[in-house]
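In the block that follows, a single chain appears as structure tokens, in the form predicted alone.
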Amino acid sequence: MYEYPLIQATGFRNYGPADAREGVEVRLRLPNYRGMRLSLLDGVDVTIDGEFFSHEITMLRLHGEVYDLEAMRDATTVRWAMGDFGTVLVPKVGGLAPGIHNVKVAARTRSPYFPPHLQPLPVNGERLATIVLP
């Protein structure tokens, strides 16, 4: 089900073998309110219990396919529609322990028609999220 908060309920999990997790997986909407090119999209900041990820190192996943910043910006003909779910992935070595956790994403998004000193827009999301499988 997709849910108006930027950060949606269900997708929140460590990623990687069981026994080599190699970071957390983070589930989010559309952080526009239309569809929207990928290259419009500057990557996407995540803090994790206060530990800070920059968006020069998460990635996104689309539809499949797996982004890195430079990748999001050569993205004009990938379109990301109302609807589709994206996942950032946050490289930790390890993963998260089982159990509740802080996150808060800033997805950074660029409008053609606003100025430049005023881009990249963070569209912020925050809320309480649970690791059930270590």
Second form
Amino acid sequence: MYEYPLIQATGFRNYGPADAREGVEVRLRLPNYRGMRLSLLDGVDVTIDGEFFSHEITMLRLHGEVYDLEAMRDATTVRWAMGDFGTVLVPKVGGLAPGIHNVKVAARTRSPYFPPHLQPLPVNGERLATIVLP
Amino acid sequence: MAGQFKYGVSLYSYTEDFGSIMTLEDGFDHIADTGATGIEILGETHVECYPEPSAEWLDKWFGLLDRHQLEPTNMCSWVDTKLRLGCQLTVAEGAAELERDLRLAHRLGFKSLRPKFGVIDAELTPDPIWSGAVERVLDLANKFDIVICPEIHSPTPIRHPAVDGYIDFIERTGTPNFRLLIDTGIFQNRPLKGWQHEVPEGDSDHAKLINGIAVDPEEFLDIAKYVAFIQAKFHYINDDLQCENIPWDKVIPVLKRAGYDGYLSSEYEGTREPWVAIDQVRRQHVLMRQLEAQYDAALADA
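Return the form predicted together with the partner chain of this protein as a structure block, the form predicted alone having already been given.
The complete assembly is shown below, putting the previous chain first.
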């Protein structure tokens, strides 16, 4: 089951070798009320403690596969289903120190039945989340 | 006596609950306890491993229907005409989306399918591929005894070229497998509270979405013969059992006069918080049943 907020507390962690962290992972629930093909997600903007990481440089891991923005736009047969976690990879060299951090996310979701000028529409989340291990 | 409504609930009502604090089994329990006889779902949300559920999931689905004495009413689907950035689906690709969902709806026992077509402008004109795509799957819909129902949803009113287009299609093809679905949000005539953040500032539809487009319920009579399903959209019913946005005391009598005897399928779309929808749906069922009973009693006295 998901935690209710878009940004999940569990799954917020550093990634990369222990002595040379490459970035931070942020686990999300599906940023939509319906399962969707991944090509309908146009990347995810992330802001951690005020530092902005554009959807053009973050990546998404879904079902063990990693997608950059271009790969996401091509993923017309991959489904992010209700109940699946997606993990945003944020390239922050050195990672984050253990402790509480402010995390903001804008998942840029396209809904073809919305007017064209409302696409993509960001699905926003913000919370305090905790890095446990360095 | 006019026809009697059937009462249902869409699992969409529990969008803020489903997946975090509510399972499918919980959803069935809440719906059945309203006294409803029908359940509506979103295929892509509520069917595990959509569009190819496992045999185990299908067993669970039919077991829940049987245990709770609910019938499948309408399955909602999407034709994602802009699946790929910067290009549109072809008619054949649109037809394939419809066929995928007709087959799933049939497997689950639904007799109604609501495809949401992509739009091409701010007026919400459906992508023109819709008619060709639907025409290609009409025989399949007929074989499955399923009615395909596009949704008339705010900010599109009843008197609108998109609705005229759907009616022209019904008349031209003579098909019994394409009808209209009315979302009662079109009758909203008082503003939503606390929804300003849901619509981007300065958007042209901002006021319409917040304040409602206030379609005169009487206009339903003009299109009643084309309507196969009603999603009873609502946003907030207060502690005095008053709906603060939809004029049900005007809507229900018109539906009765029109002889509508299909489903009123609750679609709660209020505050984006968990634990709110379960009781809101119960309140709406009391309200709608009371208004229907009042209408029937007045007719019996006359």
